[in-house]
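As a starting point, one isolated chain is supplied in structure tokens, in the form predicted alone.
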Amino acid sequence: MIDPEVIVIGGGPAGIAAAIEVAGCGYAVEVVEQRDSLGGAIHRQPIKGVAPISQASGPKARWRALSDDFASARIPVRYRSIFLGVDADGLVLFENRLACSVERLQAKAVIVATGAVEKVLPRPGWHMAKVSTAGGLQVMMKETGRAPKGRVLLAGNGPLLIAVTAQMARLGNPPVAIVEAGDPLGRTGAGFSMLGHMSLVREAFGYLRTIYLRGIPWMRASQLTAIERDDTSLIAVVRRANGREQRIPVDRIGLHDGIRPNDFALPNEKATSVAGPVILRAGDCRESLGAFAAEADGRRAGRAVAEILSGGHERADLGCVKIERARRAQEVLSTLFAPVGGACPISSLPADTILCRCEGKTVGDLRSLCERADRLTGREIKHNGRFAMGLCQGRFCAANTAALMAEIWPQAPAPVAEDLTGRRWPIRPVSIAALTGARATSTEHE
């Protein structure tokens, strides 16, 4: 088998658009995708035999056009393959879960398009069973065509909560309420600024219309302060805008506090083929700006790689108009949905609040480590306290751990998640079976 010239990691809008551009420039390209189908989280495809759920017309049309272009380009895809990293020899490593083996490819360029992940801030009880992310509930609906069962409450911050609520309502089980930390209806200035981004306004209006017609409570300027459990239910403890506390019995809670780039342990960008492949990032893993910008940024990255491989230089202006427009839209949305009174500091949480779910480590455990006379580094916090040492290796807790360290040490340089996790491959855990069955797909470089 001949190795491709360019490898694209991720089959979402950015990865698909990048692959189309590379193929159009005459280079052999392959896509490495961890799932059984393309689309990423935003265009997640239903499982076999399930009809797609209703979507807004704009995203639906964009996906149809993009997938048609990809099909016409006849680009090979390696499904069920997990990107592990780029080793010291410049080989791209991935776990082929169909063949249960670790495989490697030699390529001239790698475009990493691994998308975004949800941010979830810790709260007392957030680690309990039946508490998940709102985005996780959305993905489940897209795959199964069914809304989650029982009484569901969505809480946190950001426009995704509105979209998930509308989708649940259209599938027959609207949430009992949305608990939103911001107050977008109270920020008229930012609201008027959104009129410059009418495609987003139309999509949001469709969601809000569904919420209004179904009578779903939208508790703005409110905080989910804790999650408790009684004999039969979860109890969502909500602090309303007027300071009053409300306790809501539910069966399931979906949390969402924004999104961030899915850049955990990714290799650094490198716009030269000296000592290994060119490496560029594309889409939300480079900057979280939404699906429309992700597709534009994928095309930018694809054209940039083609320019570099042909002997030119990466051009900063490729696709910059659409990306800059999306950046301005996200800035307006951030203002519109900014938590009223600011986000609650992690340092205000009770000491027994779980911070690292894998290892069961709490806010109090981290405070004890940070109060030592000999101030510990992020790596020492990890090794001494087992923060970011569990199965996820800090993928979910490192950012919150670093944020609490910064609140405890306000005079010191602010720690970042990478201080705990480091940067190394494999990016994801690898099964022993795959490691022991490691084989090369090509013997040319052995």
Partner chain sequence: MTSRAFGWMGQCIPFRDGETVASALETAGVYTLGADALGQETRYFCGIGACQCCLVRIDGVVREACITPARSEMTVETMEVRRD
Contents of the next structure:
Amino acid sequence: MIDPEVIVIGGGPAGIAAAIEVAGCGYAVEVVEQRDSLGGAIHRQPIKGVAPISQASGPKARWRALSDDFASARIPVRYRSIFLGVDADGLVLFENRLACSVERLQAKAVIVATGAVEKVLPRPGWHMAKVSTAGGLQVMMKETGRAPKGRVLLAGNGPLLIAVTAQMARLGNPPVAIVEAGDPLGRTGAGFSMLGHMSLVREAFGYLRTIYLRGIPWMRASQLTAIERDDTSLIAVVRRANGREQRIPVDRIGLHDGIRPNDFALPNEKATSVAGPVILRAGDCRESLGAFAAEADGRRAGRAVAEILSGGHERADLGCVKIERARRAQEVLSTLFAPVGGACPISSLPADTILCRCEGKTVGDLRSLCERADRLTGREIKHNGRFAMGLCQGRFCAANTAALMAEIWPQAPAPVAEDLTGRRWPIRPVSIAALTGARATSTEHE
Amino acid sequence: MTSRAFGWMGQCIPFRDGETVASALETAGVYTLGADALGQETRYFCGIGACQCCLVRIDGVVREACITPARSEMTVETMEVRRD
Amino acid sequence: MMREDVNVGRQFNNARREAMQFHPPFSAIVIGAGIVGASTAYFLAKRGVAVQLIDASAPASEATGAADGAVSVASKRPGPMMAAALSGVRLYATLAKEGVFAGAFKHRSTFIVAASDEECAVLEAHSAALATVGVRVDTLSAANLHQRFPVLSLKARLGVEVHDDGHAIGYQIVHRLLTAAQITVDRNTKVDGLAIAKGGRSVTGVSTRRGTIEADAVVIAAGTGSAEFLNAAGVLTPRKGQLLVTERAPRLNAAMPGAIMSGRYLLSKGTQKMANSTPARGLGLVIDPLVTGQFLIGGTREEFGDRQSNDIDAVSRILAEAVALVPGLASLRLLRSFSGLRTAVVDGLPLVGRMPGFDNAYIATGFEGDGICLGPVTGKSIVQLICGEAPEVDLTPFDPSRFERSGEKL
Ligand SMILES: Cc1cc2nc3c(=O)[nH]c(=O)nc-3n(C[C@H](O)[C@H](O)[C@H](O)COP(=O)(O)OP(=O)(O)OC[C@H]3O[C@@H](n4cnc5c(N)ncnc54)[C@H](O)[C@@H]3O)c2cc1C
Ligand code: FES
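Next up, the form predicted in complex with its partner chain. The previous block was the form predicted alone.
Every component of the complex follows; first up is the chain already shown.
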């Protein structure tokens, strides 16, 4: 097989749109996607025989148009292939889960469109079984057409919680409650600015209508302060707006405190094909602004790559002006949903609250590591406290660890997640058998 | 709808065509996927292959249950299972 | 300059040194917070010297943070490096007992295994050489080897167990030393040069972009960055290494009674000298079971300099060799790859001692692939030298003045 000239990582709106643009400019392009189907987080395809979860008509039509264009462009997709990074020699690496091999491609350009990950703030008990991210519950719903079973509580911050609520309701099992740190109904100023973004308003109104009609408690200005467990249930400990504590027995909890780019350990952008491929990012992994902006940004990146490859470097759009509106909408949303009373400081959590789940490291572990006159860097915290050292490579703890460091050392320049994560491949753990062509013998069993 | 199944710790887990291992296990009421190498409970969390909390051994190979499609010939086990 | 002149010069220096009143300086600057600098700072602080540890970036940010961590004599040949390594391992054990390194130094054997005739021959000779300097070694036939080390591939035909070796993670050791001595590191501060006193025989401190920092003594422990302080180009050369870390596998890990070193390592590492004839990229396989249950697998030796990156070619070759020796590794996943630069000296021996021409400036660098093993004992020795005591390790073979040319300071 001839190596494609351009490789697009991720089959969501950004990746698909980018691939279509690149192909339209006459370059050979392929898409690499870890799942079995395209769509990404937002347009996750249902399994065979299951009706797609209902979606607002606008986005639905956009996705249909996009996937039709994609189909007619006849762009090959490598499914079940996990992007590992770009190596020192400029080879694009991914793990082919079907063939159990690691493949290396010599491309002229790579567009990385790996989407977003959810932010999840630490709370006592967040690491227990039956606690997922709200997005995780949504992914399963979209695939299976079934709502999570039993009494489900959604908690955290942001509009995704009400979207998931509405979808669960339509599938017949609405959550018992939504615990929301913000109070969007109380922020009239921001509410008015929303009117500038009518499609968002329509979408939100649709969700709120479902919530209202079903009588689902939307506990605003409230915090899920802890998750406990007894013989049969999880207990959600909720602090309500009036300061009162409420203990709600549930079967399942979905957490969500916003989204952020899934840019962990990605190779840096590089606008030249000298010494390795051009590397550009597109969509949520560059800036998490939602599906509409992701598609626009994907097109932008696709065109930019084509410009660079055809020697028109100065014409390449490395910014993306189109998404300005989406950025403003996102800003309005975050003002609207701003946690009442500010974000709860991580340093106020009990010492045994898990901060880094993969390595089992706690808030107390970080505090005691920081009890010294010498101010450690993110990398030192990682090395000596093992924060962000584990299998998720910091995706769910690096930002929280950096935030707690900033609380402990307020005078210092605030550390960021990138201080704790690396820039080395593999960006995801990869099978040694696949890397070496050996068979996994599973001696771990013997 | 085809009714197929894979093996999980001596149990038969039915799944629907195209379904992931994680969602088939969840449908069957399996929420704890065993313990990881530190002895911590593993479970479905992010659903996108990022958190590495849903690791299982599929035919001896470590995989994320949430992004691995179920197949009827496969054997799925907890990470710490031993056959000795 | 003729050989005799050098000797005359040395004798003169020695005489002058003896004439001086030795006492610990009141203050000292250590340039570089890698394992050598951190150890030096630790031993200075223990003597009550006011130490300033200065780093262009942060502790363990270069080679120390990217090292393999063998605290080992297994690959050494008898000679000054062997002597130093034996002291190095002993000091680790002592500091572990005292508590500073408790839990950070893993006491374990190194198993050197040979799979080919050539490797078997080299290994047998090597084992005999180790025994002559009192290293406890056991030669294991294939059958014994597989009994002692059941997860090893049947391809291994001969093994030598080198007892009393160990393993430590460079950045953890630095952290322990700095924590124990309560040292506050001057991060993100690059030292631009030494501040030289009138007359040129001594230094008053160092110059940085924040101005001159003064001290009674200065120790250069800046790894590859030390080259800037030397007056001789080409004495130090960087040698890249790539290393890998797997996910945890407690059972496989527990089934390994020590580290495995491929017999080919001896061929790759040689005497630390990489003559021009050796290939640009050597591969010496070592598999270390870590206390976390993970495996550290290394590594390459690459002559081409500064690419702080990993390539699939090296990574898959390292892993293929590792799987050939321990097939169970194939069922694990690779978690991380990283690389770093070892600082090598052209003649294969480190530079440790007084900076030629100065009374109160010292240098300690050039440990190539042995700095984790030798760092603490070097720190201790150089502090002894500064204080006019006999160093724990005989530093004469490492004396920087061996590169001194006529009329030039190194
Ligand atoms: C849980 C969740 C829920 C959301 N809900 C909404 C909503 O209701 N409304 C809304 O407007 N926006 C929502 N968003 C945002 C919206 O999904 C995104 O803005 C949009 O889908 C981004 O498109 P993208 O192409 O950049 O990324 P994605 O759509 O996420 O696509 C990225 C693709 O890359 C693949 N991938 C990731 N890593 C690798 C790898 N290493 N190798 C190979 N493939 C990989 C993924 O499987 C995925 O298919 C949500 C986001 C999340 C995370
Ligand atoms: S649930 Fe997060 S990786 Fe599978």
